[in-house]
Structure formats: C-alpha cells, structure tokens
Amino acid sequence: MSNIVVFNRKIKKFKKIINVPGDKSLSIRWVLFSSLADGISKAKNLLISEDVISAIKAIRVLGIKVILNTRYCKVYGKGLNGFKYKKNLKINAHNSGTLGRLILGLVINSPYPIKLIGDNSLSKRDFKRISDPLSKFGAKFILKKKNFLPLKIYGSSNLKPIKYFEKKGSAQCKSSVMFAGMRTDGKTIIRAKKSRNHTELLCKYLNLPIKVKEGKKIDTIEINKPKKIKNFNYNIPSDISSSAFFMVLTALSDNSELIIKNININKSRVGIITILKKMGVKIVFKNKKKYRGELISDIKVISCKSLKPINCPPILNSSAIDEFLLIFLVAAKAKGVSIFKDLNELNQKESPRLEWGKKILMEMGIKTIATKNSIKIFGNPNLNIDKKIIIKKYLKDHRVFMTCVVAALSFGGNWIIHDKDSIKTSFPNFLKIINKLKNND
C-alpha cells in the first residue's frame, strides 16, 4: 500500500502563498546547453526530479562533469565539440520525452553508434517523428518496429543543413532539429507550428546565430553553427505546469485564495491561464519581470462559484497541452457543454491522456462524447461524488496521478490512486504541498 494514496473528503477552504519547483522544460534545456558551453555553468532552483536527473546522467555518459546538491548544480562544459564519444555508448532517457528527443540532435555527429533506451512508457511513444527529420542531416536510425525505442543512431561527420516543416506543434521535435542544425556548416531553416519556445529564447540570450520570425500560426527559425557557447548561470523560474494543479484546485474549492511565487509565464505556456479565464476563473499576475528572455510573475488565483463552459479554440492547444486533464476537471463543474478539438498530440504523452481524461470523467459521473482527437464534456455545477473510485494501470503517468488527487479534493468521494511514485519524474514534493493546503499549515 506504500505506493497508493487514499483521499476520502474534500479540501477545506484555504488562503495560502506557496512555491513550486523549477520549470522542468527549462531545467533539462539548461543541462543540455551548459554541457555545450565553454566553462562552468551554475543553476539554482533546478528541478530535482527523475527526468532532470536522467538529463544529468546522459551528459555524464558523454564525458561532462556535473556537481549536484540541494543548493545548486554545476556543469563543467567542454565546448561544442567536447562530448567524449566511445564505442557502445548507451543513453537512458527513462521517462523523459524531452530528453530522449533533444539529446538525439546533440549527438548527431557521433562517430560511433549510440543506443537510446527508455522506460516502458517512453518506449511506447513515437520517435519516428524525430528520426525522420534528423535523418535528413545525414544520420541513420534503427528503431524498434520502425517507430519506437530502443533505437540506435548512427551519427555523421558530414552533416548538411536542412529545411524542415514541423506540423504537429512539438517543441521537442523543433528543438532537436535546432540542436542538430547547430552541428552543421550552413543554415538550417525550420517552419514550425506554434509550440513552447524556450530553446529559441535561450539561443537568443546566449547570442547564438538564430533568427526567429513569428507568424500567427507558424514560426520560421533560421539557425547556423555557433562559434562557441558561453557558460552561463541560471536561477530556474518555477514551473507553470506544476502550478496548474494548485490553480485548478483553488478554482474548484470553496472560498479559497492562492498566490504562487515566481512562475514562468512564457506566452507559449500560458494556455491554461487563458482557458481558465475564459471559463470564469479569476487569475491575476503580480510582480512581472523579464529574466533571461523569459517572463516571470507571481500568480494569484481566487476560487470561482460559477464556471462557464468553453468551446476551446484549437490555437490554444499547444500552449496548454500538458494541462488539459486539469482543464477537463474545470469543464466537469461548468454550467453547460465544453468542447475540445484537435487534441491528437494529447495521446502522444506518457499515457494516452485524452483516453484517460474520458475515463476519469466517466468514473466521476460526468457525461462525455469523445473521438480519437476531441472530447465534449457535459458539465455539472452540483457535482458531488460519494462513491469509491480506483485509479491504476495508467502507465505511471505523473499528470494522471496528480489530476486525480485534485479531482478527489475538489469533488469528494473515496479515491484510491495507485503509483504515487510517478510524481518523481516531474514533481517529487507535490503531495507535500497538497498536505500543506489540506492541513492549513
């Protein structure tokens, strides 16, 4: 039972100020960029989760020294050509799709084959979407059943720049191609459907040879090989995806108010806030500032007595892709029918999240109509659960676990949720913060 949690009552009203850990996307990118830098880079508030630890282990396998403790992380970069490639190298991305896809762009010039493996969940995710464009540079790939991990990458010393159209809104694929483009002599041109732009912002902050032309739906990125990457220190801002669990918990709770400190509110990540505001949730930004190209702010959320349904504009999908399970909970309490479309990408995550969203809502007693890429949710403002709900066998997807915790505390019922260790991939102290709010500490 140690890996199971039980919730059997709603959370009481609260008024709190909390901090959440460092942004996972930025933490992994900082590790990778600093491994290419000349000299020592230092980060504070680095997310210490399994996904970030996997990134640190990956660059260590490539010969990069890292010192990690509870106060900071130091990476001893050896420059753009500093990786130490050996025969029979194996990199384990564990559960991290970000690491698994981005690292392939970095090691595309390896003179020896490198094997990339992952856990059971990552091994079911599509890697052909990144092996196809990287092959155009001159690398070769062998994938399990043509799509999946484990894979072998055969790098090349004769890489050529490419033109690439990223159609899915995947920041992972776009970023991997950017890293590969930095390995070539010449200009790589990427046309990409809108997605999170942390890699572009870090490139700009580091004065790398990049040009970004933003369009309404498509961005155009031109990137050349940099001469060097300077070492850099980074105080990682806190993660909006982690914050979203507490934003939604507050919105769904009675007479509650929450301030979350120092959150990265990058415009490619705030779809959750735009959607919640459209549904009637009161959210205010406080103490805005720019840091290393990113926009940072405290976020204040006030509970909402009356929630509105939404016909969610698909243009918001990419900027809220990790938060849709939570948004579905808000729709469950809205007065009316909410519609979400073009969510194919949701099933390309750690678990088929659109399917799990439907399953959770059905367990809660909420009527839904779903297709492979859309869902219609018939909200019930008076929803009050008084039955047992067991959640298990969800491929240990951390966001499924945390969403179910929020649902249990918001709507009541007797929830038995398996695999609490899943939170170690992205948010190890999630339950500690939940207990702080529950106990009014």
Contents of the next structure:
Amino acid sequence: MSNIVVFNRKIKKFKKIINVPGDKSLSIRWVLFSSLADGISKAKNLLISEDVISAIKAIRVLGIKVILNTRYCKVYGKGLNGFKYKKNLKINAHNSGTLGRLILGLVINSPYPIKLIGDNSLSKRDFKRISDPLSKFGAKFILKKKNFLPLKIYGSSNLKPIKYFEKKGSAQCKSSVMFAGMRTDGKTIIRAKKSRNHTELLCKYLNLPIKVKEGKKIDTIEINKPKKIKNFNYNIPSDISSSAFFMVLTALSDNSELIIKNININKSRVGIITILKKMGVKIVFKNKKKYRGELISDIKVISCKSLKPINCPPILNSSAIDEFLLIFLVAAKAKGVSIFKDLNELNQKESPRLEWGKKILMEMGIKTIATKNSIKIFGNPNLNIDKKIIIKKYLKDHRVFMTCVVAALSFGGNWIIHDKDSIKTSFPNFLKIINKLKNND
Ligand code: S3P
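Please give the corresponding structure for the form predicted in complex with ligand S3P, as opposed to the form predicted alone shown earlier.
After this comes the whole thing, all chains and molecules, with the earlier chain placed first.
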C-alpha cells in the first residue's frame, strides 16, 4: 500500500459530531503508574497507537504483564518494587519522547544498567535535559555525544532527593523527576515553569505523598516516596491535541460546524482554544464534568468568516505546545500579521517544528519571517492555493503530516504528502475521520 496521500480540493461544508481517540499523555502515564501499582488496573479508551504500545512493551520488558484488546487494557502491577530488573535490558521508546523521558525516572533504581533506544526522530532529541537532573539523584548516564540516544542509565539503590528547577516548561522533564522522586527517600522539591500537570493530578488522585503549590508562572511540587500505589481503573478522556486538527479544519472551512465529544480540557492543555478564540473562532464547551481531577467536555466549533491576527502571549506557549503548526495555519488566513515568540522548544519536537511551520507556510505562498525561536506570519484572508506542494523528509512527524492534510483541505492546491504511516504514533484513525467529514456521511 502506498504511503503517500494526495489531496486535490478543498473540503465542502460539514456539520458533524465526532469522537477522537484517548489522550496520549494520559494513556502513557496510566500505563506507567499502573505498572507500579499493587494489583490489576484497567483502562478504557486507552489510545491504541504506537507510542502507547511502546509504553506497554517497555513495562513488559520490566516484567509486568499486560493484556490489551480493543475494549480495554489490563496491567498486572506488582507494586513499587515489582519490576524484574535483569542484566542487559533494552527499552525501545521508538518515537515517543514522553515514554523515553518518563521511563528513565521509573528505572532509576535499577541495579543493572539499562539501554534506552529510539527511532531516527527520537535519536535526534535532547536527553541531557533528563540525564542532568536524574544524575543529581545519584544515577549515572552514558549518552551518545553526551546528549542523545542510545543512552545507558546506571541506576542506584542509594538515591538522594534533589531540588530541581525546570525552566523549559517541559512536562516530560518535570514528570521524569517526579517518578525519580517517588523512588527516593526524602523530599524532592521541584520548581517548574508551568506545563501540563497530568502527573501531578494522577499522584493526587492516587493519594500519593505530593504537595503542589500553584503559582502564576511557576509551580512548586514536593514529592516523597509512596508506601504503595493502589491499583486503579481509568476511563481515558479524548485527546485535545488530536481534536485540534478538526477544530482548525472547522475554523478554516466555510459554513461548517463540529462537535467533538469527551475531550480533556485540563487548563494546562487548552492554549489552542484560548488562541483560536482570540483569533475570532467561535468555540463553546458543552457537558463539562470533572473526572479524577481532570476536566472533560464536549467542544463545539463553528467556522467563521473573518479571522483576526494574534500577538501570541508566550505564557500560552506551553499549554498549546503541540498545536502550533495548526495555529500557524489559522494565522495564514487571518487579516494581518501574527507574531509568536519564545518558541525555541518547538524545534525540540518530533521534527524541528518551527522550521517546518515556516517551510509549509512558504510553500503555501504565505510570507513569514522566522528566527530560532519566533515567527511572524503575514496572513492572507483570500489565500487560495493553486499549485503542487510536495511534503516529504520531515522525520515522519505525525503532526506535520496531519497539519498538511488540514492545510490541503482548507486552502486547496495539489498536495502530495509522504509518510502517511506517521499517524500511527498518535492518531491511527485520523484519515478515517477526515474521510467521514469529506464525504459528509
Ligand atoms: C508531553 C509533553 C510535551 C508535549 C508532548 C507530550 C507529555 O513535551 O510536547 O507531546 O505527555 O508530558 P515537553 O515536555 O517536551 O514539552
């Protein structure tokens, strides 16, 4: 089967209700927490994608039994000290930064070295941001060129709690240190620039010894070693980052309306909604409810005739970090110049996404001025693409692929987009939902 998709025309108006799969961050965290729990934990609506399957394989490597089928996932946790550490263990995080980074915190007490590898994209991403704080606990690391995978972690049974300042707004760094803190006697204190807080909420829901003081820009987290983690069931809410492709498709389409069901609208994740609203998109929440500390809602999006440019407040960056490629498409259609700053973390993702954002917009005929950490986008409300655009060699970044599909359906043109398989990491049925909207069936 060809791994290339072709789009030749804009999508026609649609009015639909859709579901998107389970939240990726929560799915991976549920797998990891339940691997440390006492007894069987069960999840429904777990995202079944390559990143989550890599997490399941990783805990299997550590001796934890998992049953996965289309209805549920069961993890047979053996308690905090239940991992079966053996000599020469190797964990493959494939494409998943979240798994690769968080698992290092979990295995920091291994008596034997563990090798961590990843795919071509993950092997280009920074792991010093994890090895630095975890070394302070007492672990040792050997990384390729002091920074990259493959790496070897040499755990320790004599870990010391640390004080750590997480300055990048990275939930992966924060969470990895939290897991290491749970392996360590004494109080680990983390000051962290705000980022998604699912790990904190799960710790609280599980009654683990954690205190969180929320500040405006910085949160302070104190964490101790728990005595045990109780097994727990979880109904994973759907992923706002996956829903964002459809929010933006609706915002950019004529006379369309969409309801996306059961989305996790945790306030550390809703930057996309705040930004779209500021740009003039009409979005409303329906059926809001709390679930295990998370906030869940249906989201209704209505397309709009005119979009406003934005000077995006950097305080929103972390809560929209996975959605910027899409936000750039909205800026491309806005009437005026949009500015996005302090976005250097965007080049640390599955591909250098700030660079790719610029490349895609230039191909679309949109003027941009970009630096290493900012981009200025000169919007064109009458944008109508009438040329061939080939998208390839983007390190198979799932979000580049899906953003280009949204661009093709919104602005027209003849798009030839390679590496369709990339969607398997986070959103395997993405194109099925696209077809449902395209065919209005
Ligand atoms: C994630 C955190 C973010 C995000 C990633 C998922 C998580 O990465 O981009 O897709 O689940 O913790 P950083 O922590 O590197 O910002």
